[in-house]
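Below you'll find only one chain, the form predicted alone, shown as structure tokens.
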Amino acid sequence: MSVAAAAQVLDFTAAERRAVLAHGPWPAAVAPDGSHRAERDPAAAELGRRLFFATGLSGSGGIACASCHQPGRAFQDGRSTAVGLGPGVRNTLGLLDAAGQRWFGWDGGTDSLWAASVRPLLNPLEMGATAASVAARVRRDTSLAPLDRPDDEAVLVAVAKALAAYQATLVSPRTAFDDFRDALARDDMAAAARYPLSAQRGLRLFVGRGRCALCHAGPRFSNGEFADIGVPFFVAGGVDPGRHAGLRALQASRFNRLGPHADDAGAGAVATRHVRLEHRHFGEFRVPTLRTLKHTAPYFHDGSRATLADVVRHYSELDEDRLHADGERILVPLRLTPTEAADLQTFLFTLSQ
């Protein structure tokens, strides 16, 4: 390694290197979903792909899954809020890297990818279908015969599982960060030196003083859980309860991992069985992945931050009085200098192609 190359790589401490390496490798291994045996079945995924782009599943016959989850936008829609994802206030979550998650949606109201596919089908503000209308659509099309079942609800679930099999194939591409992380792992400083110094400084802030990695953890850059980040949950006409409402929906659902439609009832359902509804869940929302975020603006569960600079400013100037008083406090105002804010943004943008 040349002296020039070494000069282009920050002198990360051993602790910083461990924190950086914990965000890979990518793509991450995904455990199979025991509640959905066909999740890795190519034939099921192909049926799901056709259904994902078809409008016929919706009650009106004019809306497809792809209407809101657009491939060119990392399977998001670019809007601040999307109809049906809450009381008119929630941003559309992208679908890349959805397989293998524990909870789904901003409120975690479902515990599998197939159950998360049932939810928008039945929501009158989204696709507005019913089990009967979905079953009728399947039975009219002989090419969908593998999805037919004796009763309508079972057909609905078969359709949702096909949609989930397709979504399970959607994996975000490797990024400049992944190349840097892997270069560090093999001590290839010449390759690591290709990563911009500004991004390296932002990464050091991310895993260090910023404490961002406590929640945006692992290869997905998310711990998969829920948090209050100081965004108001009061909305026109009331509040958006977030995780509190999601847990109620999860516990009441016939489509959770403990229910009759799981292929192996109870598979991977330890968390579902033991969740507890607590007051602190009010106003908590999913910790989203940071991968592909260059393509998924606007940001936060309510789409209230138009740019990444707005997001960084939010954490820099955080209103601590707005955060929950109970539980462990993680977030504090970062009080970033302009250079630090720019470095952090540079790093975050390297998590997208």
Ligand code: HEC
Second form
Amino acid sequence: MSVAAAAQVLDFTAAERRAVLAHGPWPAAVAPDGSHRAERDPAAAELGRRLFFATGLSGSGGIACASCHQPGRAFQDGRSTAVGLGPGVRNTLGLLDAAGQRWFGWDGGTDSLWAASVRPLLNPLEMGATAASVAARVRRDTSLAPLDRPDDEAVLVAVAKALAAYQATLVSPRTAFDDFRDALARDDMAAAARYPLSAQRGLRLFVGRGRCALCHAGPRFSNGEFADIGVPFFVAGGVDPGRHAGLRALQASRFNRLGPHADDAGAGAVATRHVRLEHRHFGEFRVPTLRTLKHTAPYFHDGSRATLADVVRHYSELDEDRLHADGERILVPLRLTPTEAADLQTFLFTLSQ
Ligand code: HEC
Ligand code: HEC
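For comparison with the form predicted alone, produce the structure of the form predicted together with this ligand.
Starting with the chain above, the whole complex follows.
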């Protein structure tokens, strides 16, 4: 290693190195979804791709999945809350890397990618369709014959599973962070030195004093679970109960992994079977991935933060009175210096291409 190269890489401790390596490699292996046997089937994905961009499935005939999930914006729409929905509704989730999660939606209201695709079809504020209208649409188009079933609800699920097969092909590209992480893993300091020092300092904060990696863990930068970080959940006309409402919806749904439409008859539904509704779930939202941030502003479930600088300020200034009293106390106001805040932002941007 040359002295010049060494000077460009921070002296990460062994513990810091381990923490950094835990955020890769990328792309990450995705466990197959037992409730959806054809999730990786290319023919199903091709049908799903066509349906995703078609407006014909919506009740009005004027809206497609891609109206809100736009390919050029990491399958998000750049709005604070989704178009066509009134106040108090949520920020559109991007769909890159969606497959392989345990829970879907900001509130975990669904437990599979296909059920998360049934949800917008039936939601009057999104696609506004019914099982009958979706089935009628499928039966009008002979090229959709592989999705036809005798029963309307089964057609709806077949459509949602095709949509899921398409979405399972959407994976975010490798980033500057991934190159740094892999260089560190093979002790290639010359390659590691190409990663800006400011990003390295931000990364050190992220895995260290900031404690960000406790929730934004692993290759996806999310532990896939739910937390309350003090984003106010009061919305016009009431509150958004977050995970508390999501769990109720999940448990009542015919489309969960314990229901009649799971291909493995509930065998892979351990988490769904055992999850319990608790008071602490009130006001919790899913820990989002940080992999596509550059393309998915504004931020948080309510789209209330316009820029990453605003998000970093949130964690720096944190209003502790807004955080739940119960549960483990992970978050404290970080009181970052301007340089630290800038470093953290630089690092967060290196997680997107
Ligand atoms: C009107 C805008 C809109 C339309 C149309 C729409 N979505 Fe969404 N989508 C959203 C919003 C908003 C969320 C977040 C909802 C929440 O969590 O409460 C979301 C979340 C999702 C998620 C969950 C992602 C995750 O990581 O948990 C999936 C999957 C999804 N949508 C797929 C689809 C599909 C498939 C269609 C078409 C059948 C569709 N959406 C149509 C706005 C929309
Ligand atoms: C206790 C778990 C937890 C910790 C610790 C944590 N986060 Fe988060 N983070 C979340 C949750 C939950 C959300 C979504 C909150 C919401 O929308 O209401 C979030 C949202 C975000 C977002 C917005 C992403 C988006 O797409 O909207 C960014 C960026 C972010 N966190 C970065 C960080 C950074 C940087 C740190 C460390 C300073 C950190 N987080 C620490 C749980 C956590």
